[in-house]
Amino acid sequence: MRAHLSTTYLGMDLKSPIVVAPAGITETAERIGRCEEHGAGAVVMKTMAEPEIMRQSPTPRFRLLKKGKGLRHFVLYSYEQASQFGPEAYAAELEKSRKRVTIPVIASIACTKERSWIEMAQMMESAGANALEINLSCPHGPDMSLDSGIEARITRITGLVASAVKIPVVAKLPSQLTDPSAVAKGVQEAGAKGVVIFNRLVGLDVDVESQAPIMHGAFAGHGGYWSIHYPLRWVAELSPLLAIDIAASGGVASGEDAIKFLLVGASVVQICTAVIVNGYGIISQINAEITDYAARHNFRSMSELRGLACDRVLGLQAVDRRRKVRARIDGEKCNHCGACYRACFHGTIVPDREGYAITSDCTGCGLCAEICDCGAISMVPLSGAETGRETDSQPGRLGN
């Protein structure tokens, strides 16, 4: 049985839940066409910013920090500004994009003045945008605050824009909010048809030799595949509370990552870093992985799996705090590294004559099994009668 990737977002029919987020990869009609060719369900065009200074990006503007093995293990540190196009040129490129592709093209705008928000929104609607994202949280724009608090500003600007156009409006929320749930409910009440959870984090890296910020001397967008868990938490919290669509954003490198967001209630999943680093072909790869997953689990459509994990997220009182497992070392697999011994702050992994032993005080925390690279440590269930006072006498070999 082949699952259908088709879904709905903002009242629009999409052939896939994968939406390409606004960045250089969606700046022109030609690049938007490449998104469609590789299976994107929709595209958010690179943000058009009212301040002209935001249309000029420094060079270089991308760094990969903390690189490990493979492209999944890095931080994408970037200072890519808004679209190079001013309002009229942006609207013209939007019209060109709408003629080129059949998938929805969502415009994205960032303004500083209330009048500009309304004028730019109406201009994008006239140019044929299927929907509109309002970007009130660009990680490296000027201070765009119109009042004393960003959270109140987000709600007010959302209401202004939503009342000025007939196309669906989506509020792109920053990740650094005091109460994301209150803000999300606020923009829903203000007329938004969807929210993006979240925009990129603002980060900083410093060169210790020059004692100055790296690359361009300022803060920058800070994200990558490592960042998925924070938006996952908030999509899971918000999806039962909201009647509007949620576009999840952050840390998606594979179909499995996208599935996680769908399982906690996202309507669609936005991807950006994956395309920037791997190319547009990653879109079709993610689609194929979602299709394979749905087939293995007998899901015929995306709606059947959406939100399934939400009811399984336990609250504070429901977490089972009984001690049910303990660690066990397989001496045949141990590679003598000693990592478990050094990491066990409980002091329950001890050296003996043959290697290591785990004492009866093992709390079952699981850290040693996670640290062990050779698979020598496993977490095993306690017997019904076990009190935890017996000593596990299955040692590994003593590390260096």
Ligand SMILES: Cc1cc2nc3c(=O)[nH]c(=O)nc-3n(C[C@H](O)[C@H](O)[C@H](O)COP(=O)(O)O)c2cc1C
Second form
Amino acid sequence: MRAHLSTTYLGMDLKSPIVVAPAGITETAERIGRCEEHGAGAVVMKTMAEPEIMRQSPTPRFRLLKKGKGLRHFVLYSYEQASQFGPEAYAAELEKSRKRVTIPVIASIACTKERSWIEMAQMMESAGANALEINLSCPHGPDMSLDSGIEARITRITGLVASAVKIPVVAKLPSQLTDPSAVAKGVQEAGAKGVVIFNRLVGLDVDVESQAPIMHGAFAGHGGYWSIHYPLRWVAELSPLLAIDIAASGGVASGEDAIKFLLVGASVVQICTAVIVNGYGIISQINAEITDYAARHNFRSMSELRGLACDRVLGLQAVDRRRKVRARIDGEKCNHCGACYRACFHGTIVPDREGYAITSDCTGCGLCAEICDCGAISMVPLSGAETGRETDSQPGRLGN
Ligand SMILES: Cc1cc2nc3c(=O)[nH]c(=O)nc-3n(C[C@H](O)[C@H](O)[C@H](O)COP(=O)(O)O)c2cc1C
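Target state, the form predicted in complex with the ligand; input state, the form predicted on its own:
Below is the whole assembly, all chains and molecules, this chain first.
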């Protein structure tokens, strides 16, 4: 059985829940065309910014920090400003994109003056935008400092724009908010039909030899596949509270990552970094991985799996705190590197003649099994007697 990837977002029918997020990869009609060719459900066009200074990107503007092998582990540190296009050129490119592709094209705008928010929104609506994202969260924009007024400003601007246009309006939230639930509920009340959780983080890296910030010296946006967990938590928390759509954004590298967001209630999943570093082909790969997963679990449609994990997220009182497992070392597999011994701050891993042994005081924390590179440590269930902690096989030590 082949699952349908089709879904609805902002009242629109999409053929895939994968939406390409705004960035240079969605700046022109030609690039938007490539998103469609590779199976994107919709595209959000690179943000059009009112301040002219935001339309000029410095060179270079990309660095991959803390890079591991291949392109799985890295921090994408970048200073790519908004679209090079001013309002008229952006509207023209948007019109061209709408003619070129059949999938929805969502415009994205970032303004500073209230009048401009309204004018730009109406301009993009006239140019044929299927929906509009409000970007008050650009890591290199005027709101990057995230002052204390940002939460109220997001709600106010969303309300202004939503009442000025007929197309659906989506608020893209910054990840650094005091109370994301209050802001998300606020934009819903203000008339947004969707919310993007979240834009990327603003950060900094410093070159210790020159004692100066890297690249051209400013704070920069940073993200990568590691960044999925924070938005995942918030999509899980917000989806039961909101009646509007959630577009998840942050850290998606694979079909599995996208499925995680759908399972916690996202309507669509936006991808950006994955396309930047791998090319547009990653879109069809992610679609194929979602299709395979759905077939394996007998889901016929995206709505069947959406939100299934939400009820399984536990609160403080519900977490099972019983001591149920302990670590066990397989002496045959152990290469005696000592990593587990050094990491065990409980002091319950001790050197012995054969290498290392785990004492009966093992708290079952699981750290050593995670650290062990040779698969010698596993977590095993405690027997009933061990749960009472009276009958360890040897005093001061559990059998390995
Ligand atoms: C180089 C780059 C440029 C971006 N430009 C924009 C932009 O113009 N407007 C916007 O709303 N978000 C922009 N973003 C944020 C992405 O749309 C996305 O929300 C974020 O990168 C998290 O998703 P990811 O982990 O899949 O990259 C940009 C991100 C990157 C890496």
